[in-house]
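This document opens with one chain alone, in structure tokens, the form predicted in complex with its partner chain.
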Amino acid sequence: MAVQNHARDAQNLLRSRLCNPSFVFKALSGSPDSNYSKLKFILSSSVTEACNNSLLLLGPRGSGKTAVLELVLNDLLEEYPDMISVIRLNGLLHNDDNCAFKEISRQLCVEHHLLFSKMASFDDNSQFLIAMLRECGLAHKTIVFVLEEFDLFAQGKQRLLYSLLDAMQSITSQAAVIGISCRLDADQLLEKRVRSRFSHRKLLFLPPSTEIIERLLQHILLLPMDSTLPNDYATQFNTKLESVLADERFKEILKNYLSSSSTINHLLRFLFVAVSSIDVKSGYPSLDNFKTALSSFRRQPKQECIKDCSILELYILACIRRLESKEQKSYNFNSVMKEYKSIHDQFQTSDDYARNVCLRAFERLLQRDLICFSDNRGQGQSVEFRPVKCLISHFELQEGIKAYRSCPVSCFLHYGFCYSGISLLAGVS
């Protein structure tokens, strides 16, 4: 009983760690070569030496750009209190120049306890920004502009980017502009004037190497000795976990999982599912947790749907495939029925059902979203006449039929028939 409670507490602790990005990325901030230290060096030099800097953080989604930036900003705010103010803008929200300037003024007002008026015009806001930059420059306060989704700011006339980067060229301001984007060619999107004012510093957030992943796993999953959990439980948990991590099969599973996407966010999701599937009764992690996590990520929902279909529904799907292979782009229930009849006339199978039964099967396929109507127009028409399209690819259908529990060979062969073109024996079922 006690073990179960401990296991639950351990699960909660690990899950809360996995959901906390600053905890996760603190492990990666140690080495001097990491993006964390480079970013910290640039920002601290612009705070202490009062030189203006601009840089871009680039990397695929979920690789930790915002998390590392937040870590660096928190550390700098602790080191130099009252010397930094941070203005955050997002390309999805503040795409329009007017909106962006208003947001900058509002955040500056909040930061410095001034009154913000919603009626201020674009002109007023830009004058306010220039005046604030000058004041903060004289007072040695650095303003850090964080622009998320930087590539969205580079649409249109790029006025906001021009004003910000131009302000960095003047001697009176003390500011840093940091752009975060998932597009790796974000600086090619800038206009030539804006690009000339941008100092071409880029920090790439590439997917982590295997040593870094191992270090990360140990940092996150090993229980700390000084937590509320009793020492002997924690040590046993850790030894079991380390034996799992050192297992060759675990390394295979991890490599298999990371071969499709290797960002840190992806890895954290995998670990979360694995931690959640720890068996509370036994109380300790095992290799099976990771195996279930992998299989839950490799599910094929449409193929599983095929497993639940009836044989008639499989026939209808096979007929639809045959129609597609005959280059018939649009088809409805009537054309499918014609094809179905032609198969039965040709091969005399025993799966000949009446039309209304087939219509019921067709409607069930519609409900399960394996096929759908291809336009929204004919609402008044009956189901038989509206054109449909198939939502499942032929690979998935083929795999699904192969895995079907008791598929009649005729259905399988009819399906294969449209691709191989061999004549087949009639009446086999």
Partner chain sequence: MPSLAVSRSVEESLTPQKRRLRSNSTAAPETPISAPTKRKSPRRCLESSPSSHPTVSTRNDSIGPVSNSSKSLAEELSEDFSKKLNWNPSDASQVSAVKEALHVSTSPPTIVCREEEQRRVFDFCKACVEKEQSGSLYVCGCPGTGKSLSMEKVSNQLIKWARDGGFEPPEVLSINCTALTSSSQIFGKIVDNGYVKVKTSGTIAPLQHLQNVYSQKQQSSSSKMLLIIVDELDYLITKDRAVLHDLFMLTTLPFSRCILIGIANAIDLADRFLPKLQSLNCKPLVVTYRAYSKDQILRILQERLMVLPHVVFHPQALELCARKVAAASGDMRKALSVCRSAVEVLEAEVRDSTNNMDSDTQGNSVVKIDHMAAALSKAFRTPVIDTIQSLPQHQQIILCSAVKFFRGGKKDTIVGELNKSYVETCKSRMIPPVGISEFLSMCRVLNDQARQSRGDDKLKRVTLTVDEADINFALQGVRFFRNCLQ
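Think of the rigid core as the biggest set of C-alphas that the two forms share within 1.5 Å after superposition. Positions refer to the first chain, counted from 1. All values derive from a computational prediction rather than experimental measurement. First, how it differs from the form predicted on its own.
Core-aligned CA deviation for residue 40 between these two forms: less than 2 Å. For residue 225, a C-alpha deviation below 2 angstroms is recorded between these two forms after rigid-core alignment. Here residue 341 counts as shifted, since its C-alpha moves by at least 2 Å between these two forms after the core is aligned.
Show the other one: the form predicted on its own, since we just had the form predicted in complex with its partner chain.
One chain, no partners, no other molecules: that is all that follows.
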């Protein structure tokens, strides 16, 4: 019973860590080459040296751009509690210039205990912003503008970006503009007048390396020895966890999971499910917990549809994937049938279907959205002449064929030949 209680406490502790971005990214803040260190240096110079800075944080969603920025801002607010004001805008909510200026004025009024007027015009809010930048600069207080979904602010006339960057040209202002975007070409969307005032600094948030992933796993999953948990339980828990992390099977599971998306947020979701599946009766983590997490994420709707396909439909999907493996960019029903006939002639399979039967199976795949037409041209043409593309991945089709109990051996060989060369067929010939 005591072990079960300790296991629940350990689960709660690990889940709270996984839901706390500040704790997760704190492990990556020690290196001077980290984005945390670079971003903190730039913003610190705005505070201590009264420098005006503009910077873009670029990377895929879930790579930690906002989390690292929040970690830096929290640290700076602790170091300089009365010298920083943070204004937050989001391109999904404030891409209209009038709405954006009004939101900036509202947040500045709240920050400095001023009366906000909802009836103020665009010009009034613009003049108020310039006046606040001047007053804060004279008071040696830095205003940090955080623009989430920065690329959406770069649409239209870009009056907000121009006004902010132009106001920062004054020697009395003391501000920093931080843009966050998942578009790597966000700076190329800026107009010439805006680009000339932008500093063109960019921090790229790339997928974590193997070394960083290993460091994160140990930082997040290992129990601290100074917690409320007993030392002997924490020691045994960490010993079992380290043996799992060192297992080659675990590394293969992690590699398979991160093959679709290697962002840190994607990794945290995987670890959360694995931690939640720890058996409280045994009280300790095992490799099965990570296998359960992998299988829960690998349940794809398309993969479920494959289980309901007929044998002929599986053959057609395998032929399409075979054509793609040959780097054939465009294919239709006729080219798929040629591929099907070549496989049938080569392996002498018993699954030989008439052309009209294959066409009906091809149309069923279209109806179930497992394949679709490549474009809208040629709508008056017959189905067999219009180019199509496959909507399922290699992994989904492979797992679907494996899970298909009545799938003939020839289909396994057919699909294996598509992706494994002659290795699968060597033992059969």
